[in-house]
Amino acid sequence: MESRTVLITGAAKRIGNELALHLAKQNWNLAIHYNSSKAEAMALRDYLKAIYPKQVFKVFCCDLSDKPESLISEVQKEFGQIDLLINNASVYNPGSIKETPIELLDEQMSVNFKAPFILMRDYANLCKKGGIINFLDTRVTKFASNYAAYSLSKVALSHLTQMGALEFGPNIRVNGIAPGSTIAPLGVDSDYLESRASRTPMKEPGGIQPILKTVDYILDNTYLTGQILYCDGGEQLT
């Protein structure tokens, strides 16, 4: 099986960690990005090296809210071609419009939108071909303002996804995945997911497997670009 390389931002924890484990199992080499979760990133790298000794796993530290401009070139230098970029890293903080200080707005937009913009730009300029998957949120269809800055950053990223697909084709495909009730936010009881999912058509949380299957579908369908796949049990309809 051909060996390919994927850069996953925020790969040390939560959905990013699950993506890393899933793609490593499919013979992908991994560029594991982290910001503050060094111990988790190193542990993931060592775990994968032990299971898949013929593949390459390297760790890259980068603060996406500060200077993400060097990340693509650093990964490319180590691996050569990057076949897939997954913009997974996000910050997720509550606050209505009236409650949002400029610092919160800047942080949400910098990590959730500005950094993916820069990484997509650099990927297109340096790597020339491959694929990009941006992680969005089912909130992009809604106008509730309880996570105003976060939601707006993901709306911007959804538009960037389609804009990138139009500009970068045919050599680079760009798609987005918009999860719903998948993993509870830090510090929130698991009942949160049950309560949120009960208002959706499917009535229960989907967990991580539907997201991983959606990644596989995007990778397998080489005619798919510019699409936002809502992996949310129909939550975007409510």
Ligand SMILES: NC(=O)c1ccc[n+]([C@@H]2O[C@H](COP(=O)([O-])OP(=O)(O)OC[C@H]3O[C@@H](n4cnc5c(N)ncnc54)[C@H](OP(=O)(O)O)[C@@H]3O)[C@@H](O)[C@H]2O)c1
Second form
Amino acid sequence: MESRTVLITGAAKRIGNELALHLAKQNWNLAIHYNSSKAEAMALRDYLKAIYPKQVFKVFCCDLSDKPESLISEVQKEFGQIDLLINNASVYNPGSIKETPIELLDEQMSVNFKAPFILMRDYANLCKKGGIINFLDTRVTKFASNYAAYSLSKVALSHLTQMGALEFGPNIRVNGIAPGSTIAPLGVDSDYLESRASRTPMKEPGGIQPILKTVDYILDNTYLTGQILYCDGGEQLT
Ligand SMILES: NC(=O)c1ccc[n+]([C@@H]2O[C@H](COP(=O)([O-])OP(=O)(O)OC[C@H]3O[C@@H](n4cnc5c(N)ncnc54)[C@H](OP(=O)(O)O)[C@@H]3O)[C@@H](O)[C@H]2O)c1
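Instead of the form predicted alone shown above, give the structure for the form predicted together with the named molecule, please.
Okay, now the whole complex, with that chain kicking things off.
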């Protein structure tokens, strides 16, 4: 099987880590991006190297709120081509419009929107062909303001996903995955996922599998571009 390279931002933990394990199993080489989770990123790289010795796994540190401009060129230098960019890294902080200080607004927009914009731009300019998957959130369909800056950063990224699909086709396909509650934020009650899911049509949390299946579907269906796929048990309808 041909080996391809994927850059996953925020790959050291949680959903990013699951994406890394899933794609490595499918023979992908991995550029594992992290910011603060160095130990977890190294451990992931070492684990993958041990079980898939013929594939290439490298780690890249970058604070996406500060200098996202260097990342694509650094990864490209190491791997030659990047066949897939997954913009997964994110910050998720609460605050209504009235409660949001400029620092919070800046951070949410920098990490969740500005950095993916720059990475997409550099990917299109340097790599010229491949695919991009942006991680959004089912919140993009809502007007709830309890995570105002976060939600708006993902709305902007959702729009950018479709704009990028239009500009970058046919050589680069751009799609978005909008999860519902998949992995609970740190520090919330143990029934958080069940309680959120009980208000959706599917009534129970879906876990990581729907997201991994959606990644596979996007990769397999080479006519798909500019689509936002909701992995949320129907939460976008509520
Ligand atoms: N978890 C869910 O249930 C859920 C629901 C809806 C949507 N989503 C979306 O799915 C994606 C993954 O979710 P998640 O919960 O796994 O994400 P997460 O744990 O909140 O964040 C993923 C990674 O983002 C990285 N990151 C944060 N600030 C950064 C910065 N300044 N520079 C570079 N990297 C930075 C962190 O890397 P380091 O640890 O290395 O610092 C972190 O591990 C996100 O885009 C999220 O919005 C998740």
